[in-house]
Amino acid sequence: MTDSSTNSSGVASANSPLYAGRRRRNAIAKGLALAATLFGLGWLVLILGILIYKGIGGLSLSVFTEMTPPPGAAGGLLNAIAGSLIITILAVAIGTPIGILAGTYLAEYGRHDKLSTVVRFINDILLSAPSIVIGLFIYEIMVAPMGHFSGWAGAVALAVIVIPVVVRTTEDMLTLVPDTLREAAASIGLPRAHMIVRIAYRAAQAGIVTGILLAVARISGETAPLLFTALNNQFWSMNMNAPMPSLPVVIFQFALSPYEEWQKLAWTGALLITVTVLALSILARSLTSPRKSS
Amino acid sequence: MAAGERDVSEVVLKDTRVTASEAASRSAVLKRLRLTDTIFHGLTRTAALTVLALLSGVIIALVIGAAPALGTFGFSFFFDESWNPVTEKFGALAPIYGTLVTSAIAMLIAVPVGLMIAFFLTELCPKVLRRPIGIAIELLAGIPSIIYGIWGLFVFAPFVQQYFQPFMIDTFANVPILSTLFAGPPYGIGMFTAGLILAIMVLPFVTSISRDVFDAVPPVLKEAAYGVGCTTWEVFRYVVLPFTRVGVIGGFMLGLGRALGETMAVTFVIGNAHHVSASLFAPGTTISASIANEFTEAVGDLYTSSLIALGLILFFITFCVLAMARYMLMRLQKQAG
């Protein structure tokens, strides 16, 4: 009894540098984990907490009712926020019903044919492509030809960065859908257009949505290809012919101004945006996240 | 109608009886459905052209506008450092260098700490946490990148320069490649600041394909090396990281190719200079945010068609990285299915 316990405590010292040597790198490295993963989420909590402490004492009704002040005067961001509106509605309405046929064609038409593989690899490349790039394309193909910045120009370019954002979530989803559905449709004679439209939307329907909201988050923040295509507008203008406001372009001059009441409308309109764009974002993946955990 | 009562027998099953004005109707019917269906494709496929179309639509834009500067400065346009509208003498070397620089110091510090943040993910952290922890890190790339810029100008950049750089460059004073390295007043802003906030907006990009990827592994070979007495980390470093290493890459090009375009974060803080300097701590500029500046105030077609120019340098660099990453990604699906 005391003899074995002696002859095991004898290799485990012999092996005990070793080890312990094992044992403390596992520690390290767990600790090191943990370490990042809260440096993460404490980036998180610093912006949103920065955010929230200097855009909320500027949030009050005015901001909603009055256009955006000359500088060193106080005033809202109506004719901003209006703006942005205009140009994301229009933009998902121009970007999303060819998203989706695209990604239609890619899961259900050509799920194996080589057209689909290009295209799949080009849409993703679109996904990740540099957005003011998308601005000085469509510069190129609408502005300098119309010779004037335009709301319509802005609204091009935010939907030239829907397209592959829709895309990619419709491919998904349709593909998530069993092939026997697809199979019961077609065997009672329905053609697969029919088939599409009446079965395969409706089984993908909450993913295709979350495509949309997602597309819609991501360009509702979107500077970098409104600044030479919608360009800005200090008035309340309506006319899509025309420069057109829009709240982060708006942020972009008032945040880099010098005047102190620029800057908090600056900050006011961040703390706009990011609720929004979260709360898009949260709403998105609450529509998925059932069929996820299952 | 009764006198028209007939079998139509190739149409209808024996017991059934169909009207040939049935059967007319019903063959119109059917003309439509194959109409709209013939349609519907039509549509589908042209709109999978359309994103073909789109790439290449940029890529020829690109090159028409950045004809006159690449034919004006040739090849020197790459080599160049001046950047001067006055004279209308335009190089891309700054910019160039002042993307890559900051690209990769937010790669240094975002592909560690993901790394990290994705084997705690998968490994360390309790199955309640998992998921809101994972969209917490992934919020972090929803937030809009002119939000990043706002608060990296007003908050981050203050910050750095009054406890960060003075401290770095005391440091380092004596180190030898140190000491050019942080160099330098501390201007707060600068290429150091825009790496780091690029760091921070890449990290969940690289976070959430890592994790991804790591859950694929199958649980057999994890088994398989705890059986045989390995620590958490060993499995991790030992199995997990050679078996998802293609994934792993790819996901890291991926965030590489967000850091190299981004734009509006990057323009507050990164003191638009067109220096090229070996000291971090110095304001510079990159592709990104020289368009984002100076576009709109570009006379001549010369000085526009330069910052064309530099658009074009910024996606064919952005295309062959998100290229290959695909690529990568790809191969590895194709792998596990």
Given for the second form:
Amino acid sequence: MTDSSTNSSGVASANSPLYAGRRRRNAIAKGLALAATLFGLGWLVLILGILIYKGIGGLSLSVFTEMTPPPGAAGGLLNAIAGSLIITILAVAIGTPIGILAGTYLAEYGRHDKLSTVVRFINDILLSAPSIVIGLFIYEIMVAPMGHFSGWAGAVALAVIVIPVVVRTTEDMLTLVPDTLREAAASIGLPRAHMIVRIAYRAAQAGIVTGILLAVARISGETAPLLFTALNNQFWSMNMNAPMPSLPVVIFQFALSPYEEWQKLAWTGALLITVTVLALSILARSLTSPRKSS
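Okay, that one was the form predicted in complex with the partner chain. Can I see the form predicted alone too?
Coming up is the bare chain, nothing alongside it.
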């Protein structure tokens, strides 16, 4: 004889109290997960909605053609946008090669070395380090000895943020490359360096590019490091050895000001950064999404 709540194989039947209890617990867990998701998405939609409502009204051609204005006057964000582009491009140009080379060493040369374990640990610390701490560090080693703020210091500060992101993604993507490809390259006498460049990098190309795009998205809205390094400049300045304007710092300063024109430009600048980061995130996601075979 078998229990009415179980069948002959010992599995609970669909009408048994045990099965009904499992379904209740599953429904409760599923409902809580759905409620948490909706709660988080609700705040996200609210923030984006307010940002679009406040920022889209200030969008005009003058935003991209005029300089940041003096108090109480109308103007644009041309110098801030240009300064942000220059600092960001330089930061990526400095941080990307270092990150790719470090990630390559961790994945290809020292995968199980003690040095690699230390490097991974330090890289994890840098990934979670507050950006204001990085800004203060660059201030102590560059700004203070030089005696003035500069665009170079701002680019180096952002590059320090770029490096750990690129290191992590490069190592992860190269680790996913099958070892059979490495063995095939070694079997035909291909040197290890050539194998990495011609085979491993090509196989992990999409993932590495995704990591770079995510790093750009990470530094696009950073304000604290630039306050300690590049500071700001209300005029058009391409001198990297002097204070440089940047969009995040302008947003920070204009948002705290009592002038309505500045606050309006701050909302518009915030919308521009959000759209840029969203576009980069979508592009990065599209690069890593599985391609359907034709």
